[in-house]
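Listed next as structure tokens is one chain, alone, in the form predicted on its own.
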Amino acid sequence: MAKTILITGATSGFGKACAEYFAAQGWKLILTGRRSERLEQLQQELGGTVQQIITLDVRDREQVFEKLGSLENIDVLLNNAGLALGLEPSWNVDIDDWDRMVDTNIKGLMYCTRVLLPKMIKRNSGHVINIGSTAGSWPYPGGNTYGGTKAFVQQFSRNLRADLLGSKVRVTHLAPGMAESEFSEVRFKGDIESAAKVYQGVEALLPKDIAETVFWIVNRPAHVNINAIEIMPVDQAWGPLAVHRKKD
């Protein structure tokens, strides 16, 4: 019997190459976004494997538990909908932008998952991924909130598995670095060219890359939760502390 999935944040990147992915794998598809045009299209790309799309701004909790509510047998749900806004220095910020990462990254991810979970605990079966980022864990300039937000999504993770302890409900963070996606033409809000130079020179991580890795987590035995995953290209790494030395 296929399983079903409900991916956030489906229109695009990780969660666009996800919906893909798992449709070839005979999965049933339940996919939300903001642009309606975007989940129309991908329906009719994908065929009837998707059983759903909902238009859906996760950081409005009415809209999260009214569309959401009544939905059942859900195996999976990939909380994906995420994004970062600028890289400019906390003192120079522009305000809203930091709302909205808080909003979408955090406030999202906590709604999708409070309106499911029950029905996951009551049937004792399902499966919880949130998607993170290296951020949450590695510091860089001008990476402020979002790495905050993404440290949330760390440690809510953890969280969640404690809370489910006794259950046979899984949980798994899963944090990408470098990636090659929309994702920076979204933190640069449209401007292509600084897009771009974020990936100039190296062989970034594909999201289709993404799409296999959450395949193989939620084929794991049912006894077998992969807690976490962090993930890189070969051409990523950590850099030295750094420190800042006075001129003479």
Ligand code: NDP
The other form holds:
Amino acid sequence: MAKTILITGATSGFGKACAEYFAAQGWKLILTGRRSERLEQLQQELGGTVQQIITLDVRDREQVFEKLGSLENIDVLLNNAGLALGLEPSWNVDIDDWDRMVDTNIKGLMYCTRVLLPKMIKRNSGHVINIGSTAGSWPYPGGNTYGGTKAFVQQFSRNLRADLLGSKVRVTHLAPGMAESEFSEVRFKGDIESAAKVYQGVEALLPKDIAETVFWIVNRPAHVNINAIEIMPVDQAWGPLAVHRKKD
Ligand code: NDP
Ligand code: 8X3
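So that was the form predicted on its own. Now I'd like the form predicted in complex with this ligand, please.
Let us now look at the entire complex, which starts with that chain.
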């Protein structure tokens, strides 16, 4: 029987690529995001595999519980909706940006997980995949709260596993590095030039790379839990620790 995946943030980037990939493999989809017109377009493109589209802002707790609370038989929850805003040093950031990242990347992911987990526990089956980031493990200037939110995703995923021991519900933390999507356009608030510079001369990951990885994760045998995967483009690696030297 076809399985069902619920994707948050299906209107762009990783979420959209996952919708397309899973649809092509015969999965049933529940697609969510704030931009209804994009969800409708995706539904038209993917046809009958789309069970439902749900316009949803994951930051709105009431909305999440109201719109997702009655869903049954979700095999996979892909907690993907998220964003980075700005690359300013912490003493100079717009505090509203920090709030939005916390509300989306942390609280939104918590709400979606909390509303769907009880039914997974009841069925003794299900899989929660949380999209983190290399920024959750590896600091960089301007990563401040974005990296902090993704560190939350990593530890929350581990703690979920601890809670779920004894059930057959699986949890995976997937942490990508640089990937070309609308991510940088959002980070730089529509400044397309700055966004394009991020990927200049680099063969970045593509959303499809993430979709293929998610598909692999969910298709491991039922007794296997992939705890965590970190994935980067070959063109990206860690730098040495930074040292500040006096100019004298
Ligand atoms: P995109 O900007 O292309 O997609 C982000 C998606 O998140 C959109 O579908 C957007 O939908 C959704 N979203 C954002 N805010 C909300 C909200 N409040 N409620 C519901 N949906 C929301 O970026 P990516 O595909 O690259 O990002 C997906 C995830 O991957 C994010 O969590 C990001 O942090 C993470 N990531 C990205 C990397 C990259 O380099 N691209 C690397 C590592 C991790 P809509 O606007 O319609 O609501
Ligand atoms: C996105 C990757 O390096 O821009 O999470 O933070 S990075």
